[in-house]
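Taking the form predicted on its own, here's one chain by itself in structure tokens.
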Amino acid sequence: MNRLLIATVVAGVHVALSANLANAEDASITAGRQLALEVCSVCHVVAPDQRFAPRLDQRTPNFEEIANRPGMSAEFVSHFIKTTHWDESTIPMTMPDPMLTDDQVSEVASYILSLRKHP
């Protein structure tokens, strides 16, 4: 009887923790989407329903394309966002430093990866 009670309590705690983690992940994705719309949409298509098109003359990858590149990970996306870089194919354009906090970078990365198509 005590084992059944303990197993039931442990299972309940596991379900509650899983729900909290899912809610935290959803909140992070939502925050990342909002931040990306405010900061990144000047150069990128962040979401199909974004209010304004990017203002660049040259094409930049949209967030869904970025998310679906082979080997894409949260670490890679985060590093890419934080690193000002030069793309020789788009000279003289560089990706500027968006000056986001680590938490904001993580949220934007979570949003980008949420756009990954699952086969």
The other form holds:
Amino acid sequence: MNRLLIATVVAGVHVALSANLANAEDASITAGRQLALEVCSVCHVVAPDQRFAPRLDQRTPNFEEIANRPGMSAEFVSHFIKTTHWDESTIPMTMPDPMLTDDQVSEVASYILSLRKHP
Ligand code: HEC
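Same protein, the form predicted in complex with heme C (HEC) this time rather than the form predicted on its own?
Now the full complex is given, and it begins with the chain already shown.
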């Protein structure tokens, strides 16, 4: 009987912890989506319902497309965002460094990866 009680409590705590982790993940995705709408949507389609479509001469990959590339990972996205520079040799346009904090980089990466259809 006691053992059953302990097992039940342990299972309950486990469920509660996973729910907390899931909430933290959701919060990060929501923050990343907001940031992407504000900072990245000038040049990328970041969400199908964004208010303004990018108006560039050049095509940029949309976030759903980036997310669904084979082998795409949060590490790749974070690394790209953090190491990208304005590069005159690839004119008309390369992606400028958006100068985000580490937290913002990880949030925007969580958002992009949340668009992946087959995890
Ligand atoms: C001034 C325009 C501009 C802004 C703002 C911008 N990007 Fe980009 N981005 C580009 C262009 C152009 C490319 C494709 C050329 C290249 O790879 O540099 C690109 C490529 C990328 C790629 C690489 C996709 C691939 O092909 O593998 C990622 C990831 C990305 N952007 C994420 C972001 C995120 C996240 C933000 C917002 C924090 C953002 N971009 C803001 C112009 C922009």
